[in-house]
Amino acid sequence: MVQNIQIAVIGLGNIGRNLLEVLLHRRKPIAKQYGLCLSVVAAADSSGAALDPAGLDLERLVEIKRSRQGAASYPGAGRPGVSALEMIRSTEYDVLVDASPTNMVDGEPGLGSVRHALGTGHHVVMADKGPLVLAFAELVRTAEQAGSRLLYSGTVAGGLPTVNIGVRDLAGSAVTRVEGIFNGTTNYILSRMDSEQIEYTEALAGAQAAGIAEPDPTLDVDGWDAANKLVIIANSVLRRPTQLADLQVEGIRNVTLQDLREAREAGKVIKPLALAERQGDDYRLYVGPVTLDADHPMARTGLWDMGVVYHTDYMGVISAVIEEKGPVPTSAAVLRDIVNIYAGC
């Protein structure tokens, strides 16, 4: 028996658009393997929305986005100027996907839409970090009270199941230390500096040319993207109520080629870590460059890698690494969460 699942998507940038393409390729296998028929009935971006209760034509919507048009230009179903919140208020759907741009000022348009979806009994899958960083406890509480599911495995290190390992697979054990490379851009920069013996400015320019660093790289190179992800890990895995102000955050701008050479001469490597370290009844939370032994799992990560190491009381030390060269694995993680909601995981 096939179960029909109607999806509403807010945000059709790289992650949202790639989600549509992943759905196009994986929809039939998912129906066969899990008995889930997934259809996108609503999609919103900055232009407005497109709505069709019978399901939007994903190929057409992808083509619209590739041609640099907005969802509102979708023939017959486009609704210019309709906001994400207005869209979900007027749509029948089962799961809201928040793939909107991360906004650390007020969390919008994601936060208001997620609040409404959870509060009205809808499941939510998030790639957008802002609402979780700004209102984690509130959103979890709202989901619990309404009997909704809130999943967000794609918010920390893209396709790597960082959250799932910590929350689900380490259940029953205490996590004493977390070491994560959660920002691929900074790892790319320091890895190139180290392996090619080039200066920071040249490595940054290479990251920008490769499309993994923004023209304004502040959020990445000053540590704030990784800090947002560590806040999510602290709240979800460590169950420590945490805000950005609880973290010590340093960037990589001041790491010099000489620093990297001296570390290598001592048999060590400098990596951009997000670190949570148990100290008494609390954790020290830090983001910044850390000198690691060369045989450390995170020291061995390459240009395109992100990873995590969990130190536990009884399950030992568990590490995982992903090679991720673009946004597609994050989009696939969104699909993973949707499937897990209905597959009972």
Given for the second form:
2 protein chains.
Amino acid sequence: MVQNIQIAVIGLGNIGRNLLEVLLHRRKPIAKQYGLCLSVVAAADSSGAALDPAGLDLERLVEIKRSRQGAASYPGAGRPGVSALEMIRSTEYDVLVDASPTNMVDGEPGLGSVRHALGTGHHVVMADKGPLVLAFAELVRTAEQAGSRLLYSGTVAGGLPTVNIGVRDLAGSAVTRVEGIFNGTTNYILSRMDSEQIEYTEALAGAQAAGIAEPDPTLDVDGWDAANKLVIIANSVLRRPTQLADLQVEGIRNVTLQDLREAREAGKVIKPLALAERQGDDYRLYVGPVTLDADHPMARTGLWDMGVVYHTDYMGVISAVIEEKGPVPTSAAVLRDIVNIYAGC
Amino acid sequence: MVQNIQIAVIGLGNIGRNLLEVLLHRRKPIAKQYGLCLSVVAAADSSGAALDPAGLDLERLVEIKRSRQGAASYPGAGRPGVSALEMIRSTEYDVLVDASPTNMVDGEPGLGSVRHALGTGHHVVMADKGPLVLAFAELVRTAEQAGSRLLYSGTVAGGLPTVNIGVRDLAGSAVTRVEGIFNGTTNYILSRMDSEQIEYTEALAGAQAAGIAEPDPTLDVDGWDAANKLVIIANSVLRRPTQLADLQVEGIRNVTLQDLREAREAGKVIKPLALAERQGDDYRLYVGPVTLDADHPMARTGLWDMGVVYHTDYMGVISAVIEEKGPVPTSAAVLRDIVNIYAGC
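What's the form predicted together with a further copy of the same chain like, now that we've got the form predicted on its own?
To see the whole picture, the full complex is given below, headed by that same chain.
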């Protein structure tokens, strides 16, 4: 007995495109293991959209994107100039995947589409962080009222199930402290400075050459990406209504090789941390460089690692680390959310 | 809007008793956060049972157990000689918690009660491993047919969400390799041998003094506890119907201080591992000492740690570690399963 699941995807950058590729490879085993037959019936990018209720040819769509064309050029199914919102208004689908680029100003084009999808009873899986950072409570409420599922396990530390562990595996116990390395770029840079004994500027250039830092690295190195993720964790795991303004945010631009050396001499390590620590009834929320003991679970994370440590009252200290060398694990996380809507949780 | 959840507990040893204590402390926040009002209406141990549909007084029950008496001596509600199965047949309840001691011969008294509970539409949360190792497929089938939930996240590595990460967070991707330190006793012993440069016998005595090894440590040091856990992981995460006989199991009795020193000199560490590695269409399943590179995620686990590493095709390498200094986190894991039946997954 097989269930047909129709997916609409907005955003065909790294995450959206890799989702298509992972789907290509994994949909047969998924059909076999879970009885779920996954197809993509609509896909939107900046060029417009491609729509086919019978399911788009994923190989063709991947080819189009690889050759730097847009979804609108998909033969027959392409619709130039159609917006993401117009696309989802015009077709039936079961799950919307919002893989559009994180826009911290107004959350668009994701936010409008996500609102519409949830409000009309469709499930939503997020890789895009903007809507969650700007409108978490509203979206959760909309989903609850409409009976839709809103999943976003791929929004905090790539494929690492940070949200899932925090929300589901700590259920019933209290979280007293969260320490996370949620941004891969800054961990790469500081790790490389430390291991190769080079200064920040040289490590940043190395990170850009390795593809883990953008040409404009501001969002990462000034701590804003990690801050967005901490906002999501504070809202979901700590159940604390939280906005970006509640956080104290520092970047890593001012960390020097000298700082790292002095830390090492003292048996410590400087890591780019996202931190939530309980203070009375509330939490102090901070993003920035933190000096950790060398045996701290986050202290020995490497070039390609991200991680989280959850301190609890009755469940001990639980830490998790992911080694991921590119965007694919985030796409795999989107796929896990889709599967879990129907086959688990 | 509050849901009243009635719990029946079999087994009031460390895990069952600690569950009562964690419940005492956490049920108000749980009622507030999840709208779940948890009460224990039935509790069985070797003396008999205590039954009260209005909910047993947890403080009184904890006191009785602390003073080394049995549930049957609970004033008014005590029923001497009543078996676990008789207890659950004679009362209404929503969730059965099987915290009875793991019995690898026939799984009793847990197995009979779990079968009955699942078959009559009750949810079951396991801390007891026996039934899962002896009858995994049958119990899952019974649960599915009756529409009951069967959860057991506390059966593999205490409070660490090993099962949950493997089943839920890797959904959609393929697991190519699992490496786990699932037994705390053997990790404690080898870690202590290594750090204090002492032989096995002395480290075992230290482990017994520290309360992490039993007077008869066979189940742990001969690898059978880790093997039981690997059977559960193979069945649930790898979806491979598995029995204990499918595993190659070695203990740690023959690991010498010399072995550990030689490993260290080569930049490696010997750890007590549970291992599943893909071999063609199947997995090789092994429990025993393994020599790991010093930078392996499991290599630096400490005295009180357990952990797991999941290698996947598209989701990178995900590892998780728990530091837990006693049985409480396992009880907290039972509580999380209860909460997740109703409030999440």
